[in-house]
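First, one chain by itself: the form predicted alone, in structure tokens.
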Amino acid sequence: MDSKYQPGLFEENIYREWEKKGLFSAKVGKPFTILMPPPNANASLHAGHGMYTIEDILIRYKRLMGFASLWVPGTDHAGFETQFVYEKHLAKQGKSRFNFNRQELYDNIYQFVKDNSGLIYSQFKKLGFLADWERSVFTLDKHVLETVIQTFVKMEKEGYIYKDEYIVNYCPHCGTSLSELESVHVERKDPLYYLKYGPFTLATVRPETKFGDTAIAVHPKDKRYKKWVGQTVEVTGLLGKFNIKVIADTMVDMKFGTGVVKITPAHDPNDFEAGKRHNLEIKKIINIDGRLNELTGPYVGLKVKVAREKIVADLKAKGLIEKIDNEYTHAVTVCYKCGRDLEPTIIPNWFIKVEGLKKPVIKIIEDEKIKFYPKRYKKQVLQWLKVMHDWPISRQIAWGIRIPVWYRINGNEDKIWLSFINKKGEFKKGGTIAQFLSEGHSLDEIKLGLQQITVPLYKEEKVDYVVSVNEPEDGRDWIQETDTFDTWFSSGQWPLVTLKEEEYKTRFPTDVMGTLSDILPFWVSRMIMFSLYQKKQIPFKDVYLWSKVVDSKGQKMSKSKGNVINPIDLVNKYGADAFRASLIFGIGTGGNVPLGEEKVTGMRNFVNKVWNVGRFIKMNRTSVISNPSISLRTGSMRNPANEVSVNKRDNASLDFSLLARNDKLNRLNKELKITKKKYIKFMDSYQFSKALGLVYEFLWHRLADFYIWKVFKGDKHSILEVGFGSELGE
């Protein structure tokens, strides 16, 4: 044997041997089950995926402890994420999503995902993961689609689903609304404009939204403006003079600017809430494409930032700007994918009423029917649940599970607005069905090229709809909702679609759900919610929140910083064991995982130490066997009465009375039993770093440095017992 372990010569062969022996599927025994958090189907391995190692460790450990451990893998279609990636792919070809009708775009993305999927599984295998790959589930599999749609139908029937126009964070570039959890807040320096508003001066960073103002607000306790509350004042604007009401609301910060703010309910979430409190008019002046609309006069069609520059110049020319603070720093909400500013806007969205659904989740967590590791995350998820708002579950994208709602066309032709691509490939935007029919387009053409529809919700404008998997067959014309489900709505039902039907009696709830703490509110809380709603059971007993992988300096990895580490490069260079160990060794529970080549090198040295312990034992075993005058049982001169055949000898045949007579082995076995007991305690309480540290200390500094190199030096028959005794074999 070489004195240096070369993983490249062994790891793939070992994995293939596991596959031949069928070690990936669960055997007979007490069930232990983990559902793999599904990575994006078209993703490739990054450093964070390395933390799946935690689940692999648990699966192996439980298998060795006699459990029928099962790790069910799967992949997520990742709606918005995947469409964003595909649109970047299209942009390189000089195309956009508007070059395709809805079905074409969906089919193209599906093929794109199919062509690029499978890579991450091959990389997981390179890390040695013991998942049952033949049971892989994709979130667009037929049975998953059926479950997700059935859940929506049931919830809508029971009054948990509703559609409403509500202010959401919308990304004009990506073309979809984003939940509060998908919105990133960045600190930025922007000009703060002090505008003259009739008798007032007020400060704003968004002068372009002034066309949508429907009130001026002051704080109720602000004595400076008390006499103005309830009055209507005349304001000179860019489109002439207009009257606006002064209201008092506690949302106003008296220390911001002059203590006077303009209220634009259609384009600011705080203003929207104030507008509801004071029954203000909602004037939408920015379309979902990020351009100003016809209510803005000469600025119609301009994108927000361009419009802002032109509006500021015109306000200056009219003497309507008192001053500009160019050093104003504030938090700006941006898209977590493209990084562009999000536009708060009001669009129809499908929502889940969460109040009745989240209460049992809170009770379950408070009663510790589900336990969180580290424990501090229990408090975190409870805090989030208690302030959780109704959940917008629709996304304005094509890639995903289309919401099973159908709108009646007959009698509503002039109410349903839509955009579509006609048979000539032209993008027809923003008109009613009646308008497009009058232009000579057929209903079939509109349906085929349909991009997005907007349906009024209120009073006499309301359009009837039905919830159905298929188009109603009642002789009338129907058109389907174009929104798709938020990915968290479908992936939130992961525990309901991953096991076989009969396994829900034996493997549900599953044992552990491991994932990053970042998606604790996104995903974990919603899996609990759906499981309690559909099955009246918790989905898993324990939640283990992985540590976050950072670079060796503790900084988050990013391409812009140039500190991204490719795990496969490290595996190819140092081996899977060294890489895996580097993610676990010396890490405090819930702390960041600093990953650098130096640490992986250190773990490579430990793996090499293990190799050399085995090599030393094997070499001495060979030495003893090659001398026919030495008995394997006692190391004494040949005596037929106590000789044991090499070929027939196995672990079970050890005579422990002989081991007990050997003081050296007796001491080692006692120490081993103590170590094993501690190890099991650490593993059962998810203290993986301590467990690995214990093994590291025992194997390197006790077994190797002390017992083998010092105590057993030259005592070859004892070395044999160390190498092949049943205790050490475990």
Given for the second form:
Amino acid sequence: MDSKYQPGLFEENIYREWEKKGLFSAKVGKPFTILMPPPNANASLHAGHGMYTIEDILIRYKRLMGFASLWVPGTDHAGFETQFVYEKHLAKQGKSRFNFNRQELYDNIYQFVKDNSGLIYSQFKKLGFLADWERSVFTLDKHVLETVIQTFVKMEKEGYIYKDEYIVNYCPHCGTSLSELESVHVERKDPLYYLKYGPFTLATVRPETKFGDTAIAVHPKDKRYKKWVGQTVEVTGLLGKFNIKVIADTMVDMKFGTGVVKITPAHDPNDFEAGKRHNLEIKKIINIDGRLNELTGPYVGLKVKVAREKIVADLKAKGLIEKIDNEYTHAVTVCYKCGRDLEPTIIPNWFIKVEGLKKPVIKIIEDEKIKFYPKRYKKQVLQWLKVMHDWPISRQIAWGIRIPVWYRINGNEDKIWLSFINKKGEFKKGGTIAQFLSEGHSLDEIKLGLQQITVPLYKEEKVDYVVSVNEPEDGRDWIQETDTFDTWFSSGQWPLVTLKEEEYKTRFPTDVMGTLSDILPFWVSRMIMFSLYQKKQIPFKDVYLWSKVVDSKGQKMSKSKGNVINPIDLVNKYGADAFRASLIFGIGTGGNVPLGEEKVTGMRNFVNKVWNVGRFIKMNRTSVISNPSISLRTGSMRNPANEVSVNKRDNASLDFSLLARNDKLNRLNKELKITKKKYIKFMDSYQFSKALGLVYEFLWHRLADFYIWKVFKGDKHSILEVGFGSELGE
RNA sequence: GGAUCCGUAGCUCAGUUGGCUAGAGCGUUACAUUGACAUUGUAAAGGCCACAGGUUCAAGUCCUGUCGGAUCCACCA
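Shown: the form predicted alone; wanted: the form predicted in complex with the RNA:
Up next: the whole complex, starting with the chain shown before.
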């Protein structure tokens, strides 16, 4: 045996051996089940995935404790994320999504994902994960689609789904609307313009939206402006004179600016709400491509930022700007993916009415039917659930599960807007079906090259639709919604699609959901919601949340900082055990998980120590076998040194050579027993770091340094008699 | 603005319902070495436990306040 443990020589073989023995599938017995949080199908392993080790530890621990543990893996199509990556890939080839129709884009991404998938599983295997790989589920698998669509159909029938023109944050660059959770607020300094506005002066950072103003608001208690409330005033603007109503609303902060606000319901969430309260007209002046539309006169076609500069210059020229405050800082909403400014805009979106669905979730969490570890996340989830409002589930991207809704074309030709790639491969941008038909395109051509449709909701005359997987066959023409479901709509149903039918009787609710704390609101709360809705059961009993893996200085890993650690490199260099242990050892329940190469080498040393303990035992065993004259003697139990103390110092003064062999063994066995008990207590309460610390201390500083080296010095064969439970494995 | 968490050794962090001399890993220093392991062993140095009050026989731990940091939610015309 080598004096150094070389993981590279063993790991792969051991894993193959496990595969041969079929250790990955569940055995018969008391069930213990974990559903693996599905990584993106096209992802490769990053340090954060290393934390799945926690689930692997639980799976192995439970199996060694006699449970039929099952870990079901899977991958997520990760709609928006993946399309974003793919579009970057396209950009490198000088292409964009506008070169493809919907189906082509979908097919291409499918191929792209397929080419990249499988990588992460081979990496998981390198980490030694004991998941049942053959059962892997992909969120676009047939049975998943069926379930997801069935949920939508059921919700629609029961009135939980509605379509509405609602103000959503739209990313003109990524071409989709985003949920509130996908929007990030950043502090920024922007000029605050004081505009002359009829009899008023008002402050705004977005003068370009003034064309969409449909009211002016003041605070009801503001004496300065009281006389104007309810009046219509005349304002001179860039496009000439217009009349506008003055309303009173408590949303106005009297102390801010001049205490007067312009209301632009179509392009500001607050104004949208105010518009609803006061029944204001919604005047849309920015199209979803982020350009001003024909209602803005000479500014039509300009992008928001360009338009703003031009408008400010023109306002200045007309003497309509009173002053500019260049020191104004405010929060801007940006896309979490591309970082560009989001445009609050009104587009038709599908929503889930959350009110009735979230109530049982809140109840379950308050009653602790589902427990959170660490505890503090309970409060966070509850707080988040309480403020949660309706969830927009449609995304204007191709990569995802297409919403099973069909719009009737006949009679609605002038209401359905779409873009498509025509026969010649040309991109035909936004127009109505009627318009394209009159240009000589056939309906089939349009449908074939379809890229995206937008079906606005008119108050009186709604475009009728049916919810159906396939095109209705009634002789009329229908066209399917091009929007896809928000990824979290499908991954939120993960617990409903991962088990086999019969397992829902025995393995549901599953035991633990372990995941990154960041996605608690996106994912965990929604899984609970869907599970309660569809199965009337909680999906899991416990939720264990870990934090981000950061570098050894506590800095977030990022490419620009150059501090990204590739887990596979570490595994190749130091072994999977060392890497895994470094993510567990000395980690508190609180914050981030610091990972540095020093830490891994430290753990490698520990692994090596264990190796050498084994090596020592093996060497002595062969000497026992080769020398049969060595046998055990019995001894007295009455020696005072038998009082077991875990404290090293307490034992320092004792002379162990006086102890009989049996006494030594008893001491060791007793300590092992105590350690085991503690270990089990820690494991059962998800205190992995403490459990590992215990094993570390026992194997190294107690067994190796103390027992082998001091107590059994010169009497090494006795150590062979100690029974070591394999439960101490991890 | 609302909430949560954190300030403990040079660094990263433990410290259970208050209770003996406040711990670990890495780092530092000295010594040891034919011994299973130099990926080792034995030891040492290094702490006003952020600060100020309070409760208590007893506070790193509980309470109040101050300062500093992180995160979540809401909002910022």
